[in-house]
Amino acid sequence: METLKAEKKEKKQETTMRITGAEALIHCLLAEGVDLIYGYPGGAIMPVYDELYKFQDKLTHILTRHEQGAAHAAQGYARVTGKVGVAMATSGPGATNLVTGIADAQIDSTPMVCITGQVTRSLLGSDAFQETDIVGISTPVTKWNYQITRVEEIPEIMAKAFYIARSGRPGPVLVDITKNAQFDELDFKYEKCTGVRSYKPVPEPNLSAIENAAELINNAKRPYIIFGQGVILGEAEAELKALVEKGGIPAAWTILGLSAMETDHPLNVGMVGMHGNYGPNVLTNECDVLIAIGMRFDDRVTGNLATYAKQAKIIHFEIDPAEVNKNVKVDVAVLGNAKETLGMLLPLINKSEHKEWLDEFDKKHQIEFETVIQKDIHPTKEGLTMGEVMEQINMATGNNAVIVSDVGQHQMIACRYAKFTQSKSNITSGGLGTMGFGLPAAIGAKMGAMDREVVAIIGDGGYQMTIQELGVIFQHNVPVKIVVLNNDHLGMVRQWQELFFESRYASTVMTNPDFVKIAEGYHIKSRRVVQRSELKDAVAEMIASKDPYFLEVKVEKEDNVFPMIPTGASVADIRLK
């Protein structure tokens, strides 16, 4: 009996230890299986950062060279890996800066959990030197927030954290904890949360939905699949190629889907959207069963939203039941995680073959090709393109690299034109457009795929946003490649001023730095490409380098990027020039 007592002693002695609220935060990301942070430290969180210093050899803690450069980072990370990136800031500033990569991680579903420092609770509501209301500025960007003051509510709020922004349609997670209960000590015993009252992340399949959708998909004569970025949340990958081979289904993806199918795969057709492809844009308002899986019918998918798909039967598969019926009125809805619906729904999906319907993408791609395409990719005139830049990437790396985008025209040509091989391999700012997510982003997800080539694709305007990310790759030899498409321009607002304001170009031409030069100073490979005959040289230099590597390539400067919805038009009126 004496034995037994003494090992149930010796048990919870295991499980529980006093320690301060500093080193429990520590524990709670080392339970939850954290290896790497981005982060900036400051007075606010300086207790975390103390005892991060204890557990280098546990945690390792890169230092960004501005918050949203962590924020971006550790989206990157997540994005590439499928786990829960994590960014860490003091008070005020610190917190506020990272907002911006917050409300990207927010609207694209990004798996993340932010931590910031935070006055001692006695100073909250004093207007407190580097006091800010993160948790008031924050809510309507987060999936979940929460201010900690007092050093007991650590572990159940770092578990509660971790569990609601990987779980159900993934999202950011916001953890404000006031100094005073990093300070503070508690007896610690973490458990890892497996639910939250009234919290469902993943809706029950309805079988009978699933059954009208399997109906109105056998029966149609022009079935079409449109595909995003939940198919990749999902992990449904294998379902869905399993759905569009069984059922000889044409399926295009949205930016974020990208990568979900093999590019080369003869059943996908292409990209919709505003610079989408010509086909899958202009098919979507002649198919009769159009099958949206994990994507959000977003304003740059649809094009005006009165002329979209009506003359089609909408089946939606979605896990996030405030995304159905939002945007468009659809027949069938069926709520839960991709990989299980589509799952369910396989075995009632009759092998069928749909030739002449594929035929009519076949036809409309011959179009896109012999007006844009062979134009971007071959091109005849002196200068440069994006495209023909893609083209050699692609090469390069045989379709299986990494690529990071930013936003602007280089975004859209790297959605268009790169090719993937397998998943998680497309990583870019969608739904918030932010300029500046490419270097930063890249860094994380190299860091998370070393076993892979990254290549950042980045505009000259983007680039300067958060160019001081070098620092970061010169500190830690990061790998990454960066590839910045140079037409001294904001090309994709140069492009609108263009098309929609009679060329006037205002605040669009910008007057660059030497950005070799730069490189250089940070002690990275650099070269830059003015001529074609340099550039197949160029990128497999670059991508045969071991190291850290930029390429500056100047390509033309109002090469404008088609095919192109006009902003309130149908998808119908895509303009090929």
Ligand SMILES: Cc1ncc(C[n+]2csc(CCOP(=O)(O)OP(=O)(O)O)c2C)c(N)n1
Contents of the next structure:
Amino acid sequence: METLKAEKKEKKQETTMRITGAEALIHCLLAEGVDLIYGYPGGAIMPVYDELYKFQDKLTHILTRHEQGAAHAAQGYARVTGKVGVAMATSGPGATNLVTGIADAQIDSTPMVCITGQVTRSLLGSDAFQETDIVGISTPVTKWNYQITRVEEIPEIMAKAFYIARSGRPGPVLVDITKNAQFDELDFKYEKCTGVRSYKPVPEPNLSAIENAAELINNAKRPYIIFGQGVILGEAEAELKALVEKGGIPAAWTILGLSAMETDHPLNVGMVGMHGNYGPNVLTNECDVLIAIGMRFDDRVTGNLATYAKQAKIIHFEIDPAEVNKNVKVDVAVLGNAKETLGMLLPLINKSEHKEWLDEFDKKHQIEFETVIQKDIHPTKEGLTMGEVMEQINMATGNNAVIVSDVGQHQMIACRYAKFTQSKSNITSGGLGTMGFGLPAAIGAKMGAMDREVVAIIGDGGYQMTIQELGVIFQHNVPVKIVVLNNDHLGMVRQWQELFFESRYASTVMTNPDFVKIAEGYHIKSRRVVQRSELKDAVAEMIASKDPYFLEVKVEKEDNVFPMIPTGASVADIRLK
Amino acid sequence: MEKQWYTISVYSENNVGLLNRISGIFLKRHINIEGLNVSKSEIEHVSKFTIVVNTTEDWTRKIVQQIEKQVEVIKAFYHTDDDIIYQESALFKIASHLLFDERQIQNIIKESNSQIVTVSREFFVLAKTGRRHEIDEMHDALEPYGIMQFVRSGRIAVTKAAMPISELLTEFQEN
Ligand SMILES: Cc1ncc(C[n+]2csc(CCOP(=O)(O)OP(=O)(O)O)c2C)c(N)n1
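Structure of the form predicted together with this ligand, given the form predicted on its own:
Entire complex below, previous chain first.
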């Protein structure tokens, strides 16, 4: 034993190196398998950038044009790969510019590590140049955060940061590093974190809860599954599909669950929520057993809680105990990772079909098809619709693209009509609804999935919030396909003004620049479509392009997205027009 | 649901930022922290927050779930007053001449079971430990004579039932 210990110690000593904190940080990133980070330099993080320069053959740093872009790009990368995205910024304004992305990652459970520089330890609390309390500011929107003020802390804290960001319900972690800790030296050795004493990332599955769930499901006449991003984060897609097929259970997605199951699957009945499909919303209030998997009953999904699925027994498969009974009281809570719990549930499920129940989804779909879908994707009026653009993109990509959307009407249309055959393919800002997310997230998504087609669907409003990231696309020739659905309005807000504020269009009409010229300014191939006859060809040209491509489609200015559950209304009262 | 007093006990790792994280959870929901005490606990290197709120059980449960979700929190519990033994302490600073001029003050000291901590020419200090209403009563009794300074601590509490923190910690470590 003694000799073994001694040997171990010796070995460890061999692997320590005397290096600066800044270099140590790079070694931590490399040890965590990071080869790509997004960021922006500045005074308080310069020692780290100096090391990035030296390590550029091992670690690529992409200079976004704004720190918000860095955060969203890291998110896009994380969402498409399932790995931890990394963003870096200097202190003060660099750090605060990351906050929107951090908040977005927090509410959408995206694994991300943000590294910020901080003024030197002796200046902390003195209102030094570019000092800001980023740990204080980011506390409510991070899963965990920490300020490193001594160089020795770097390896342990970085290991912990990555572990916390990716384990359990993932989320963003921010590590703030004072400048002295970057300059000082330490004897560096790295050990990956395998646990934190006070933190239990995945609750133990409880067999009796699973048995209770199975019994409810087996006895159900009208069982209904709603699946969310937990299926994707837990990589439980195969288990979900097996459950759906074995139990003959119709399944609907939340906006973040989209792509966990192929959209064309006969038992995949569509989207729930404010602009979801008619049947999936209305029938939520007619099922007898509601099986919620990896979703959190967001208000955009449930509408009025007082009238939400009151008739049903509710089963909640969830990794985060704090989500259980938070918004909706459930009958059976099955805690744990969905892959594991669904795997345990499957053998207990009887093979079944629920033909009549499924017919009801078909009937409702028929109604929605005639009143909404048909007009959206095969319009007969003159103006172009967002829906027909999506339909063309589906056809041109064989339903196999990664679709990144921004926020607004185009996002709802993208999530309603985009088709998917692979998981981790729908990247959108769900919980925070962050305009400006789309373009930088598409950059990250493309760099995380170079072998796949990545199409960004963005509105003319949100596009202008992070349009500067065209610089990254140009400089690094990132072959994303950018589609701006231009209605010359902040469409979604205009829709609400039309419906609920008697068409008083307060600050929602926009005079837009020539987007094609802007793209050309960045030397990005571009094209504008104003007529239906050009659409198919333009989309085909875009998809065929090996290089980045910008496509502007001038769509109908005052179209509305339907169906719609008005705020405060019941899912059963979803409006078709 | 009816509002009542709940005592939330949080066992956590020592961490500078944690108080901020925990108070944010209350802030977000506009729930006032009526009492807060942070101290070491029965376990080495484990801190204990004792937080008193007046709200519904539903809110208290949700808050406790959110607190427990924080990485550095080992476990959080909530209890009603019946489940716990609890105390608060208060200090009253009073002008010394009142001891002689106002005979009633001596009675108050006796009846309230408080202690004289220190006496000087100018003032004396009374310490009282007990339930909040007892401290309130003593305060009300002394107020007419003039209180130079008053301070009351947060609640401290132990539960009647066992708190299985040590077991939890070993279980966490084994996993
Ligand atoms: C950062 C941010 N600011 C404001 C909003 C509110 N908002 C939601 S949708 C929307 C309009 C989006 O307009 P556009 O990008 O043109 O897309 P469209 O709805 O027209 O498709 C606005 C302003 C938001 N979601 N995010």
